[in-house]
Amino acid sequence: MWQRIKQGLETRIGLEDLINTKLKSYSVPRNTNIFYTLGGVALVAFIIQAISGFFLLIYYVPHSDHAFRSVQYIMTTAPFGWLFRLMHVVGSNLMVAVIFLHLLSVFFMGSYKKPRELTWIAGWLMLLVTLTFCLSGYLLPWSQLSYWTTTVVTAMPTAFPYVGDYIANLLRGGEFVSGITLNRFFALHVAFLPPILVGLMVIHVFLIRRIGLSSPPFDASSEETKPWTEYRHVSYPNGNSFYPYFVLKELYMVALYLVVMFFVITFMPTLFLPEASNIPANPLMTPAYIKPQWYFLAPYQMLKLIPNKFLGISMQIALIGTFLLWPFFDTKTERNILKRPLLLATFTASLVLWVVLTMWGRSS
């Protein structure tokens, strides 16, 4: 059946030129190592999350009204509805600790220096639309902890003058978070973001396929280090065959993604989903403390420190603009980050901030 099958294929397509010169004989660096693998197990995550999320619409209802028992429906008496929502919930997190390794390690290795300006804003742009999932999807269970968090978050916009209040009321469709929110965000969550989302990566592969991995500045090869003054496409002859080596090598961190995440869901189910999501919305009770998910721990703490909001949200926009746009602000050729002290310095300065204002946050 195989056999037939593949000859089928084979006729038609054939199969077997397209896997020798898209797979055996597309070459990578033979110096790559595990975080060249991240954005395909980020890629995964998406799968997973796409899936996952498939099967919790079967039961979810994105009315104010019904859509925190829906919910509870789904984790007490749907068909493994728990399962499914847990992998969403920790799903989430862990694809954006991916992304965000995935972006560090990318900037370590100077990877986003000419001709790869375009690829690293797309990557950047998903990690914004991944963001934008998160939240929207923060709201949809309802609960006390979402529709909290997502009245701070939606009231931010009222920092800046003129159009602060529209933009706010462009979101909550109204003054505040109400049923009508909730349908816009769910909206937003399954019809808007996932198109976004799937051709800022068709256009990530395209990019990378196009010009050519990488190799890690600190064994650059002799491609790398040429003037790029007109397109080439960098190849490596005498690098590893994508397919097995680096195919083995993805499915190998996949492997440890699925690890840690069946780890969370088994052991540490309550890790994403303290006490207050567990009670429904009450706009007419404010609980005592609300904070965002971790990866907006940091923004939030730096927003509590600077009292003038409009200041602070305003440093936070330059901040993001100035990462999108990080390519055309280092101009300089040499790639390997542990040539040059002062961006190591402030690399390593910046992630230890952000460290320090996400424990901050939390433990505040």
Given for the second form:
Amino acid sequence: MWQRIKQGLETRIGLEDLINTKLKSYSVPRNTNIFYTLGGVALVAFIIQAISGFFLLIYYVPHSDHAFRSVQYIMTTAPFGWLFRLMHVVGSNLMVAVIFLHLLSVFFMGSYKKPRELTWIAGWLMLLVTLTFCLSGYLLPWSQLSYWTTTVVTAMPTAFPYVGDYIANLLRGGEFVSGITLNRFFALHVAFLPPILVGLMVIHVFLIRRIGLSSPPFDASSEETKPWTEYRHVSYPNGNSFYPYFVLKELYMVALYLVVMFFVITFMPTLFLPEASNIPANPLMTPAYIKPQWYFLAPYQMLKLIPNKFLGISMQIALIGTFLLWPFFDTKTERNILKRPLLLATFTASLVLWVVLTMWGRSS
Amino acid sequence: MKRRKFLKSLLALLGSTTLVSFAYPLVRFIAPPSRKAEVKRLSLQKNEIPAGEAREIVLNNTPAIIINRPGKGYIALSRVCTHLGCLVGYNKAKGNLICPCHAGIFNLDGKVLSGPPPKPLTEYPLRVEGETIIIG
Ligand code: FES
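The structure above corresponds to the form predicted on its own; please give the structure of the form predicted together with the partner chain next.
Entire complex below, previous chain first.
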């Protein structure tokens, strides 16, 4: 039976040929490490978000009068609703963590360098879209946490003279965060952002396949000698084939991801759901100790420390822009960061600064 | 060659007309509906707010607060923090207004004492007529 289906498919779409040319003969460097799998793990994380999100849509009501109660219903009454909600909540946090790690390892291994600038940019845009996903999703349960975090975030554009207020009002659909905002963010979360993210993913993966994987820069054999003046595909004739070797490595890491996710769901279910997420939104009362999610704590702390609103927010935009275009600033061909003390020092210092700001933001 | 050029510019014209006739409605569609600022007055009895006390109100859809400052009389301030829009709360013990989001602190005249807020809180006109306080 299985044989006949396979044979049938083979005659029609040439599955074998596809697997041979696209997966088996596509070889990756022999010395790839586990950090190379993080992109794939992020992809799986996204798929989990999409699927759990579809299920949540069945019970969620995107209206300011009902949103909070519908989420409570999912958590307490709908059979296993809590599981899908927690998968979505925990999954979103883990997805951001995986993307951060992916970005750090790509930076550390110098994989963003010529000719892979566009891959880096597509990846950065995906990070920004993911964070927009997180922000818009945060409002949907219509809790105190949702309401006030969104108030703060949508007020950020007001730091800019003339256009700022207009942009803020455009985002919120009015002067304050209201039911209109909820509907806007809902539309963003379920209809506008997904195709954008998927589109960027396609570009990202296309570029990786088209250019060829970069190899870890830590031994002499991987050194690129030819200058990059015209297109060529980077291949590794005596590397490992993508399937099954690399795919297995990938699966191993995906399994690890799932273990972490279900461990958190089982043993620390409230890790990402602080007190204020259990109180319905109240536009007349800002709760004490309102804090953003961990991945926004560093920018949050920065905003608190910089007394000038315009300066604080433009600095953050400048930082994002610098990272986005980083491959065009760093044009040295040396890819081994260990041989570039200045870059290594800056990298480590920014990382430490980020951690310090995050901890500080958490405790203050 | 001439014919090709003509067709090209015709296509460009059609294309841009379509684009503009789509883009303009889109921008209008997304922009928030304009809301007329309704000027409503609010009045309270003086004895509702003894010295040192405050009362939270909503004025023209904006959360606001009336404070009876000891020795200085009544003041009506918007509760919307000028930093990023959280609502300040009255701290009776310290005699100031605190924003919980980024620890902005205002004095009872609405001036910034510390923290990131760039501007003082908006003050609303307030009159006292006999036993009545009229705001707005
Ligand atoms: S919103 Fe008040 S201090 Fe930031």
